[in-house]
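The form predicted alone is given below as one chain in structure tokens.
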Amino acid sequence: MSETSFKSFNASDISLFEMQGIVSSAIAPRPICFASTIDKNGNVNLSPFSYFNVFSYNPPIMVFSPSRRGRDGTTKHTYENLLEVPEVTINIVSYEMVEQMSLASTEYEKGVNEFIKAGFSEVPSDLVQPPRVGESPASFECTIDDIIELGKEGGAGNLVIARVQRVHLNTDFLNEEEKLDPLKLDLVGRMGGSWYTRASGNSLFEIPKPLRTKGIGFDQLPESIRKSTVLTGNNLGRLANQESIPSASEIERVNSEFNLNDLSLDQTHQLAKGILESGDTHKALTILFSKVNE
């Protein structure tokens, strides 16, 4: 491993603008909370926030942060609405609606309905007052458990702890088992600056993980495998997630199948890498173990 250099500094030594750029770029991609709220006079507001995630499913809790404006420390309409009417409908954003969602982030005057400005369908919620976005693949009607102010200066967050009371799933985004299908969802995530990412096509991948048993771990991979010049860290991580070390009989079978005695160590690792990336992890591990005692 080549020597790595770092640029390091204290958080207090950089400007607010620089800190925002760093955290928004490094902590990414972030899911987007497309929040619908309402004030005490019945005015609806719709705004996206990428400081957002789910923090519990029993009870089902989502947390997002409508931060104070960096330029002057003022609060956003969403935050002000939540103090008046502690309810929110959180809508998930798909690629088909991302441009309209971005338009809704415009700082229109208080009382302007972003549903209308951004061209979204305003669908009445069942249990809470704020409506939901008809175009969203999933919407969550929530009541507010708490709002935690993190500061009074520009950029300070306000942690909104929202408890899910009712769920709406657009059936167009469900698979045959009536579960949300990541291939159909085509979700988007927020990056730094004006950048977004799209969760579709080749950007989606699965990582098998033993849930009831334990992977053997890196420490059980022989040094010749751990220090391979062919295998990547991701390759080794997949191999170390296997539940058992190959048996002698398994090693004998792959030796016979691939004539491994005629291959060099690097050639064997290249063969195993191809088989690993085709999906047969245990066979790849068995091939690698065939050279361990040579």
Ligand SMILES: Cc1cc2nc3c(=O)[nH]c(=O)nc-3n(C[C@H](O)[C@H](O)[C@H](O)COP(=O)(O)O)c2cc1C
Given for the second form:
Amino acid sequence: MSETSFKSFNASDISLFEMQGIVSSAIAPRPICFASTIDKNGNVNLSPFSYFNVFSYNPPIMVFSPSRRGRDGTTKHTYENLLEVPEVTINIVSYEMVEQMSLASTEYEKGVNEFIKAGFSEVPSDLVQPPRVGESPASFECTIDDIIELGKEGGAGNLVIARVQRVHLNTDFLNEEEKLDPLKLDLVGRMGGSWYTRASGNSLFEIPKPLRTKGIGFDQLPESIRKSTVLTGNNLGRLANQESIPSASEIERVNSEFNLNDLSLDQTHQLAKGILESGDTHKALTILFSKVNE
Ligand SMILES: Cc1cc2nc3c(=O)[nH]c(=O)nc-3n(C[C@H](O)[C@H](O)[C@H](O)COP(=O)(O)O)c2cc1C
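Form predicted alone done; form predicted in complex with the named molecule now:
After this comes the whole thing, all chains and molecules, with the earlier chain placed first.
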């Protein structure tokens, strides 16, 4: 195996644009906040921001960052509007909306309504003044708790701390339990440069949450399992999430079920990998333990 090499440097050694490229590519995929705001004269603005996330659900707080323009340090209309009218609707972006959303990021003159430019439906909000996007699977009417300026130069972020006051969920995207369904949402995320990602099909997968369970941990996996040439890091992570080491009687049972004495170590690991990936983690772990201390 070739040796891993890293390119390392201090943040102060690179230009603003290099830093933007690195952070936007590495901190990805990012969800997209499609923010609708208004100025003091009631002019509506709609712009996407991927420096965005949710940070609390009690209280429900979302944060996004309309930053100063890298080229000249000027502020964006969204930020200026929020200083005048501290309210926003945060709309979620699905794959069907992505090209129009991108169009809405055009640097139109102040006062231009990107709902009209990008062809989205302007639906009046119930509690705040900025309208919401009718095509969004989910929209959040928010008031602004705080805006934290991170600097005065080009590229400096402005953290907009938005408190959710009202929620709108399009029922087409709910499952039978009335919950948002990741399979229906078809959300998009922003990557570096002009790249996006789509959360659908094979890109979606589940991992059982270790919430109330306490997995045995990597350190409890014997070396012959940890150093397997067959099992991947993901395989080992799933195995170490099991709560108990297989008992002698369990090992005996799988031994006779699969005639494990006739299999080599690699063949046993291949068999366990298949069973693990078909969902029976404990049986896979038991098969692997049958070859420990042999
Ligand atoms: C998907 C996407 C994500 C974006 N994320 C950000 C961001 O997090 N911060 C930012 O300042 N600009 C971001 N932009 C660029 C702004 O949308 C763009 O500068 C827009 O014109 C700002 O509009 P405004 O001046 O009307 O507020 C993003 C653009 C796209 C297409």
